[in-house]
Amino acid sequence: MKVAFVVQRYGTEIVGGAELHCRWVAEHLARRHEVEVLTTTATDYLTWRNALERGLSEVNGVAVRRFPVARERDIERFDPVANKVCFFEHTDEEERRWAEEHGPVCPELLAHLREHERDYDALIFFSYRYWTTYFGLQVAPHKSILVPTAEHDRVLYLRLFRPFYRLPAAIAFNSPEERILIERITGNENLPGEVVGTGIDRPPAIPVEEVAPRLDLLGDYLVYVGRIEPEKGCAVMIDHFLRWQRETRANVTLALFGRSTMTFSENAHVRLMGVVPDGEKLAAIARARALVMPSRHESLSMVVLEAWMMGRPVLVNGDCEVLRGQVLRADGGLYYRRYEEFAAALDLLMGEPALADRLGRQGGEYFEENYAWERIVEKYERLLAMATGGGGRG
């Protein structure tokens, strides 16, 4: 079967998110399938600047077919458009125009898609806010996936999208939560498709005995892995781990592993880690207290499920529905709303080792049952049958 993806961005330096979603899933199937991933030659999703070269490319053995973008974004005309259609009333044209703002608009990556759609078995489109997905699945929705990674944003709640839903053979679910957040929206309960998520790519070498000398992460320490950056709930997290440091005067550091875009004073207890190398991240979530996940809005946390692959309990934004409810299954670590519960349970971990290595191995069996590649794999092989059987709706 030849399998395309369909991606905002893609390739080895793009290190978390939807697209190392993307990534991890297409490399699995291409030991099944033929597979050629279509994305842009942008790598900032911020300004999509054009940087790497269009045209045919390999990565990691999987065929890459890159397209440039058409304009770059230009703050000015999209953050006005973003905030009438998220905080106003609206029309339909402006939220057609914040979906164009918003972009990479990619008019050759969507010629390809008309032109060769035939050649193609089953279509699998990435992420549901960019105009690569929201126009790519037009092409032929009859065979195509579509992986959501929604969140409970305003953006999701733009009235172009509750048709959209609607469209795909089958879509790829990251949590039962997602699935039932869509389905309300669009007021369907019988989409097509189930949940997956996803696995972990587990790099041969984890040097678990190596990372705190060489990291200088001695002691205890807490862990935070992704974008630093307000929006994911790193200034909250900041100032509640420093309150409760205060006021308990730990001897814990809190380490930030990536990269940041927000400006923060580092001490002896908070950490600017910077991005290291997989096997190095991995080895130091091995040795932490646990992972601390702070952010409202996911679809899924692949930095939970890499806490739980390592043994490690988490403790998680409880304004979160989908993070919660993964805790909560999994019985693998603590959620909090507000800072008096974040003390309370940065209290129970660090006093109750434990405790903490129960929840971290209950953490570990759970990822180990439902996030094994073989089982993700399986699922995606069951929604490929949807999608190249006649199944679908366009």
Given for the second form:
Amino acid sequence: MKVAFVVQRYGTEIVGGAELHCRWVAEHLARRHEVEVLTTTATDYLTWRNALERGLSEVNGVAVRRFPVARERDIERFDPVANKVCFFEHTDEEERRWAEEHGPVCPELLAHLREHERDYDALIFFSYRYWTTYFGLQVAPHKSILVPTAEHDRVLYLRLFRPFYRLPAAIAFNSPEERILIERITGNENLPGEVVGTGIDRPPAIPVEEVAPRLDLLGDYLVYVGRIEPEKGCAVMIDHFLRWQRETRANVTLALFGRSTMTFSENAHVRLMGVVPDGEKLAAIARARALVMPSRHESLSMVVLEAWMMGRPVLVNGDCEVLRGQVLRADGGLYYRRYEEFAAALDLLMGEPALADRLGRQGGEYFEENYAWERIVEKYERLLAMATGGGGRG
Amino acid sequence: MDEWTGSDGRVDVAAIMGRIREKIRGRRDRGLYTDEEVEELSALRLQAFADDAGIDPDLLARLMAPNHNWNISTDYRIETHRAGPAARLVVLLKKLVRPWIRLYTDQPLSRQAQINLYLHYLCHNLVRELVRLQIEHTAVRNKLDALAGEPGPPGDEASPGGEKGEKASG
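Please give the corresponding structure for the form predicted in complex with its partner chain, as opposed to the form predicted alone shown earlier.
Below is the whole assembly, all chains and molecules, this chain first.
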């Protein structure tokens, strides 16, 4: 079967989120099918600046066809229209303008799809909110699978996405909560598809005890992995952690792994570790007491899955229905909504190491049962059968 | 089996969270809040009022910030939605008339900015005081409920006896 993946950015240099999810699924399906990735030459999701070579290349054995972005995002034009459509009464025309300003506008990719859609048996689109998915999926919806990676934010409420969600032959949801959310907000009941999620690619093992001294993480520590920015809940997490540390005088460090776009004062208890190789990151998670995930908007947290894969518990933001649901289903950690719950949960995780270890083990069992690659690939095969069998509603 | 383990031998996260919330409720019932918690509750209350009013979240964030850049200003930016030579002409005309307009608008706008600032302080402090009073009120009510549930001192038994006596004499 020839399968095309369509995604806004792609490559080993793109870490985290839907793009990494897409790359892993593409690489695993490429072992069974002829896979080609259609994407842009951009690497920066804020500007969509063309940074990579256009044309055909190969990433980890998968064929990648890149098309240039027609224009960079202009923040002066994007911000007002985004504010308008998200928070005020607005017209359908303004929603269409939002889609154009949000980007990445890539007419050559769209032209390629129109010209060559017959060459592909199925098309898999990642992230509903991007121009490439919104317009690309409309080319051949009857053989398209959508991986929405939807979060509970204002964009999902835009009217233009209501009919859009009825188009694909099948939808690969990241969690039961995401499915409920999409069906409720877009007013579409019984959307075709199933809850899939993603597996996690485990890089070659690095001895845990080797990594900790190298990173200078010798005592008890908590770990955060991801983009370090206020929108991800990091400012509140750091604030809560420092307050808890002040109140309990606990000798615990919060180690932040990832690229930071916010300013905060590092001290002995809050340390910015930066971007490290995946093997080191996983080894650091394996030795941490727990992983903290403070984001309110997630459709599936891959770092939570990574923590469970490494047998560690998680402490997540309970305001995020997806994270709370995952933690309750797995019995793999605790959640908080306010500082008091954050502090009480940390008291438990730090004060009772055996309890933390057991929560981590339970999370690990849940990960193996639901997110092992064999299970994920099986589910994609079922969705591909739906798409190639013409069982969609397009 | 320890206190966290359920009958199936697994740690039950829902049960742990229930226990955590119960413990927090217990502290609150006794009115044990730190200043930071009072601030947090006040912010939540202000946020709820803003949600009801449906104001722009960006403006709310600025209203909650320690600086005052949410307030109106006597100065204003000169711009136009037009483009090309017409735009330059419009901007030039606006710049020319601005001093005359400000002659009439500066005084009332400046007064309005001071009133806004005063009302802002008043409202935020009132909400904070309201939260404190509600905490005290809840703690006192819980204490009263607890006292009402306790058996009274032995001397209190005198009045039922008296009643009995009255009935006997009647």
